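Let's start with one chain on its own, the form predicted alone, as structure tokens.
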Amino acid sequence: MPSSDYDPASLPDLLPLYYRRLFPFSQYYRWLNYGGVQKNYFQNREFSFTLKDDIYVRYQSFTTQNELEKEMQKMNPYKIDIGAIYSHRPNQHNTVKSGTFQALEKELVFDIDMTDYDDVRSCCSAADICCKCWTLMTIAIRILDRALREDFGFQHLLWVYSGRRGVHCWVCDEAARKLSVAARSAVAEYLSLIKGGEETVKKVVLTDPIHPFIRESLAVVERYFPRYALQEQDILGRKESVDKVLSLVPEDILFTLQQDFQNEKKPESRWKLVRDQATKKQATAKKGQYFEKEIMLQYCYPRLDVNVSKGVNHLLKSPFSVHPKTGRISVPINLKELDVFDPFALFEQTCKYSFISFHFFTDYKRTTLAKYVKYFDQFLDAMARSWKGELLRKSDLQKEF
């Protein structure tokens, strides 16, 4: 999009009037607030605004949800993090005895950049994104949800755009939200495929029998794999692509495919050769005999920054945050539209009607944002009928005394 469509010199202008007129106040304390099912939930957890010229402010929190709208009305910060739910409210951390202040539960989170994918992407690098590379978002998402669903049984998975290259996941469920650092850690190990660092070359290794977790990643891979990678990616095009893809196979039958890409020039052409060649060595050898199946992970495999899952007092940037530097919004992403999901097009219509134009609108349902708030409502509707169900435990368990 054209700079000048946004200035992020008019933040102090626009960002009143986000906070003011669009900002989902009453679904965001909803979710929050989890439903009222433990007291003081809302009111001991932490946020962190950033603010103009980098002023970061820690430990705030508030009672009521119309206690945090008039502080972010009057704050207006650039940056909205959400913190843990403590022992006692982070307001007033300085006036607890030293060592009781603790961090108690917080969602299990996911956090996935795309400056992690710069190995393995051409058409762009560091904070850019395009449509080509967006596509290992998709991909993240589609392998993680589906794990965190049927793996580990959790149901109130919110995805949010982070609102610049990458995407959050909040895991909402009451089980998650209760996990300790060492089942955080297990969880987040478990979802780890890609392995080492810059100086890695070869970042996948499977062992057989394949874990049937990484089977059903596979499954995801493949069906993304050809456009992505063999096409937008262009990785068996360029001599340099081919190099690293080549890299990443057994020495017995590198040379054999040099000789080939020789007489093959069509990337669709030259995938087909290396899988020819892993089909041949899985009926012949014990060791590299998923070589292919190596390389399509290492290239599209989710990339999870494993600190930001563990830890339970990470902050996290919150959902309807706006991004400084860019002026979109975090809006969480319905996984029915994900194919079609646009960060893009987002950028154009959040900005150019819902942000840089919404002097002219009194709400966020006259705006690009409504469906993205429609969405939140639904996610919050289903969360609502699995608190009710643990009110009325808590109330039938109270009649029992």
Contents of the next structure:
Amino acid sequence: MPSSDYDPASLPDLLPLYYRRLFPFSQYYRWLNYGGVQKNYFQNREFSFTLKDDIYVRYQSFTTQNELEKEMQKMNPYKIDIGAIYSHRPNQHNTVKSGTFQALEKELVFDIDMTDYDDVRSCCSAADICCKCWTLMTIAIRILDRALREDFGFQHLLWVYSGRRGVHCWVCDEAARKLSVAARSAVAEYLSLIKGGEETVKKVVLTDPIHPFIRESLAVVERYFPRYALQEQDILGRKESVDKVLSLVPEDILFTLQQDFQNEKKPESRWKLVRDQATKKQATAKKGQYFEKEIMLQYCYPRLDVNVSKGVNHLLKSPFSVHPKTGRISVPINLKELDVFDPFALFEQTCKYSFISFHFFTDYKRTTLAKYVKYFDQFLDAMARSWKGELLRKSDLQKEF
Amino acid sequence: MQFMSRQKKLLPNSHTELYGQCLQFYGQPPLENIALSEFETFAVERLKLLKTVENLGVSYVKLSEQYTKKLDQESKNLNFPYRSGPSEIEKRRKDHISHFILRLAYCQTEDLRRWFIQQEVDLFRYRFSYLSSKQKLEFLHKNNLQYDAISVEEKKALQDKLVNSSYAVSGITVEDQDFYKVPFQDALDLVRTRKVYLKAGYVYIPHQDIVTIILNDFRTRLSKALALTARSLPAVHSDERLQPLLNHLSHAYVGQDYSIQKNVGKISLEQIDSLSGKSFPLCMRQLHQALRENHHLRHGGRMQYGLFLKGIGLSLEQALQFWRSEFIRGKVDADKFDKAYAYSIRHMFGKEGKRTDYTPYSCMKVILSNPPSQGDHHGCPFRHSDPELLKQKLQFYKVSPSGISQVGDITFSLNHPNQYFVESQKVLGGGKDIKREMDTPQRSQENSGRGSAAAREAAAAANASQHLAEMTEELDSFFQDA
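Same protein, the form predicted in complex with the partner chain this time rather than the form predicted alone?
In what comes next, the whole complex appears, and the chain from above leads the way.
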């Protein structure tokens, strides 16, 4: 892990450079302004900053891009969060009559955090990630992206690397921004398959009929399962892991499998034995027959925190924010290059160049971060087409008067 | 909404018109004059009905046979309508009026509104289930819910997906019935539980399931209406005949919420470990144990346990000390604790932010909101745990085998973790009888359709408290003045 290269103490020196040279202010403003279709959309947006010494300030808001730039360059926040669009300017919320200051709109967001998978990954735990368990993020993104687009009809999704151990999704469609708390919670629950905390052994239970959403998700999981789970995580190799997997099969099958595993040591073959048993059971039983699917899902299916998605006023780490503990930047992820996205590469390059002088900085701008900004631009272009339509529509309505 | 002021007195036979429908949306308030005694009776009886709705909803699967039978019985006893028929007119009038009276009592705070809306929606759902298909269709139209039906070709193309999306939809359903395309925002309950086919932001609903849409609509309308009602409250409250009654009604539902701290500072931190074994309900015991083992709890756990501790009498200073000393043993250093966690503890005690003094969670709240996920230890073990694990745990905590398997005999109605604590302390203090005669809703043995034993919570908790009392060697009395 290249974490030894980065020293958090260098942040006070790096951040001013970052905010002066690299942070893509004009794209950032273009995004949050949403084409100016709605009045005061940018001005009523809450930002929060975490400053040096863990000083946390909420209800920051800005009237123009320029003001935002100046302020960020002055404060050099260690962390930036984006909140909701409120009924009034957040930085004036104290002057507003109590009860009238309300969060009105915000992107629909999802937060996938690798620590939520600790019970099913053996390579790392807590804040660590490696290329082996990163596959879980790839799977999560593929499943959720498909569902949000095909099932829910959303089009403008921004996936962002969180900077340390997970990914965020910002759904920026207008319909998404206007969703109520209840609707957000319903979407998040539709997407949730893993139920239960520390006290629950079997976290996925499937019953007939298997919903098309689950089938589609399983199709994704099945593509990655052999290499990710059987090889890299070796879940059917070491005894402890095997026991854990077997704790998820029905009692009447357990003994047979344990016996079979005495004679068969290869993980792929062991898995085939499990599948065969499942096929047999599916032909006859009405309950507990989908255990092989349940196992795959328990080990691979995305785990999201419903509470993050529910709240209209929930603050989430901003894209292009720096993660103070890793020095990595929360960059947008281009799904076309998802299978080759490497969260560690970012890190090395960000650090290396930061120590080098000013000239190299401008060259750097043409390389690593630039590619992410370019992708962000494309994302904004796609949205801009819908803004244009909106603006035309609005001006037409006005012309009628 | 001034139905208590001078209005034209309606003639009796127009009741037949007004109350011709067996079910209504309560769109229009009643316009007649009624006597104050009737006002009071109607309101109290509806409140009883709604409380029954609430209790049955926790013990049984909604609309299951036992649920409907019991609700039928209660509706009958309280003289509320529950079926169509001409003899129901007087009952429908009562239903109409009582609903609007309770709106006045329950519009004032977020909590009250939420509770009222939830029970009214459940009541509506139950009554709606008695309507014929034709009557259901009439409702759709009355509601201006003109959703589009999909073409036969589209139905055929989607047949497999439709059949696989819902247990209730078969190939025949697809052939025989119209399917409607409804924006997903109008069918959240179906989306949330994944009981419907969803494509490009639309759910595809067979005619037979249109009820969920209607419920949603009902909920939204009621919510807006309550907000409006709240604004006209000052006028209503100025009528001194009504104010005391309305206050009484809105406090009746809440019961003890353990928000007013009694016995602050009577518990010392050293006692907590032993108290957790003797007088904490299982959920809190679990949280305490997890905290001691991991020197950490996530947000959900900190809230549930922290507020409970506040409810049993921990002061803010004690709470800060308690959490701090535990967290420091883990990965959090003192500085970080003061910066990151102390704030939220002070927040719990109403010393930060909006300064709301948060109330300890009732069982209902623990069970129904914020289910635990990986890494969490909060929630209700009787609802959120694996049955096997739960059994093991109860055995470990020395609940006798008969206590574990026993699900029927309840003599104790448990609604709140802090209630458990108080009752347990009383028992240990030797003061009161363990068996208490209170009116208890009958709880069922099995909850088909529910994963874990939701109904066993009160039974096992009560039994657990009985057995803990029996097992304790000494009878420490912690509250000398109990």
